[in-house]
Partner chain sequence: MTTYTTRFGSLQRYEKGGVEVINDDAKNYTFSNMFEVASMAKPYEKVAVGKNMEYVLEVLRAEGTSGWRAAAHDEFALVMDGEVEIRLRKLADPAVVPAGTRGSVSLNGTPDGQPMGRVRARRGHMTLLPVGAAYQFHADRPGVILLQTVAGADTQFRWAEICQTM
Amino acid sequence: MATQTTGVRSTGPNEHGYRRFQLGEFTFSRDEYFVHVAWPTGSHIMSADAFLRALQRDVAWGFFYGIVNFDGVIGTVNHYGTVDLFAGRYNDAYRKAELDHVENFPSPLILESFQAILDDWTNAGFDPFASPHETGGAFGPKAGENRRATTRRRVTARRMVGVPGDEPLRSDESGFPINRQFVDVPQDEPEIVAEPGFEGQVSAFNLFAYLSRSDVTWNPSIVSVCQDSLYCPTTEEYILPVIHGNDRVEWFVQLSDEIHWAVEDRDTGAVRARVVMKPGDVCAMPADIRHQGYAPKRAMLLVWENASPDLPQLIASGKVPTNPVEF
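Isolated chain model, in the form predicted together with its partner chain, this chain only:
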């Protein structure tokens, strides 16, 4: 498919069946176990499953807010219209050795290339969005495709899930069974009484039941919208496949179970803190850190974002502090 599109540069399949891709001066290739990334001043290797899990998020989120680090070396920075692809840019040792490399691309071009890589390198049995226990492996020679998984539509409510005409609720019938680790989550819906003339104007839904039926992990999806304030809850299990570097303050509300966060300096990767969140805990992630979460059991996390397009510039210029509140 992708070889016909104008922006994607790739070669035919290698001996493992996978195509090699070029994006600017970066090249991406894979073998049975690993992904190899090369740029003019260096090269890097990542496990194919870790790479595809990270790539899947970056693609599905449209490069998200700020920095999506695939690991300590490779990643993207969203400039909302263009995207930086970097190697070693947020790694102290690469920076000091002047071996880091950054290229900027129009968002559609890098998105198209990443989609093509994800499409070609994801085998039939592997779902990059699933927890490791719920999917087959990413390894081995090329074997089929899993477009059903890799092209999932991201939920983006305009007002609230369940409001007439907005994102629908999930059910067995619509293909969203209760996850094996959430079978004890009550499925009762709120009782709604609408007076005559106000049918369809009184809206409520069971968010926890909705989340218990999520078939993906580490994939914040918008369920309610108050101007630029977005509720982006997500179900988490195992390890967040990216290290998210903030360009604004981001907030976490632990709805169920437990998540551990490793927090590092956004620019150097130096360790700053560890955060353990339990049900009812609320915590901010400052705008100058990067974080990676660990969830021993599938957990419900409410990620709360301020989507204002002005924020990255306000924070980068120092007009708005990197910490959430002064007290």
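In place of the form predicted together with its partner chain, output the structure of the form predicted on its own.
This part shows the chain on its own.
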């Protein structure tokens, strides 16, 4: 499979006011309700709000680890330098019917292309990162833009939240209001009493207070870094807009409320498990599955990631197992 080096091309606005985009042999267009994706051997349709929520996260996460399925047909695979854009590649029926299609692009090129689509198709008032109760609608003819939302920078601490010189700031300095569903979360910050000589070398913050002020959903923010070990907590409400296909093990720690997980085989979509996580529950998502979450109420989740760049190859070669524990 050759890597495409030509960027996205677009046409003028259609009768609904939206531009049509072409990336390689893929074409993307939208009307007032739906996004239409076509490739040489097939086509697909998605609700505009679902497509934009998935696209927003693919852009913000830099294509994340492994596979980001927008749904059961369309998605991307991160090769950490290049990215596959696929249709039907991880869908048994499409592959058997020979309707699947994959193209590879340099990461900066496909990122720029996706950003252009997101910018043109997101109307004023609609925030693809917010819960349905906290944003306007994605539907209707072209009506302005919302670059404040679509260009929001993912929060990534270099060491830990609250450490001098590091971003982001503590919860009480963030400027964000407490979310409507976390009004009962205490906002007091821990008091630090350091031994003489260690002043300025010890830090702590209230993670629950910090998350209670999150203005986004299903967007893991890095709050601490220890070599390749990343703590990436997030607040979840409604449905995870993508189906994440792992290329490494992810650990989930449920901090509050409840999330239901649909777990499937990464390559075929066959059902593997249904998991309900409640406060205090811990689970590991293996490296050969894909998962999508459902949160009936806004919930806090800690995602623990191993960011080692060597993991995908070690797992693919069989040198590292796909499961963290063998029972």
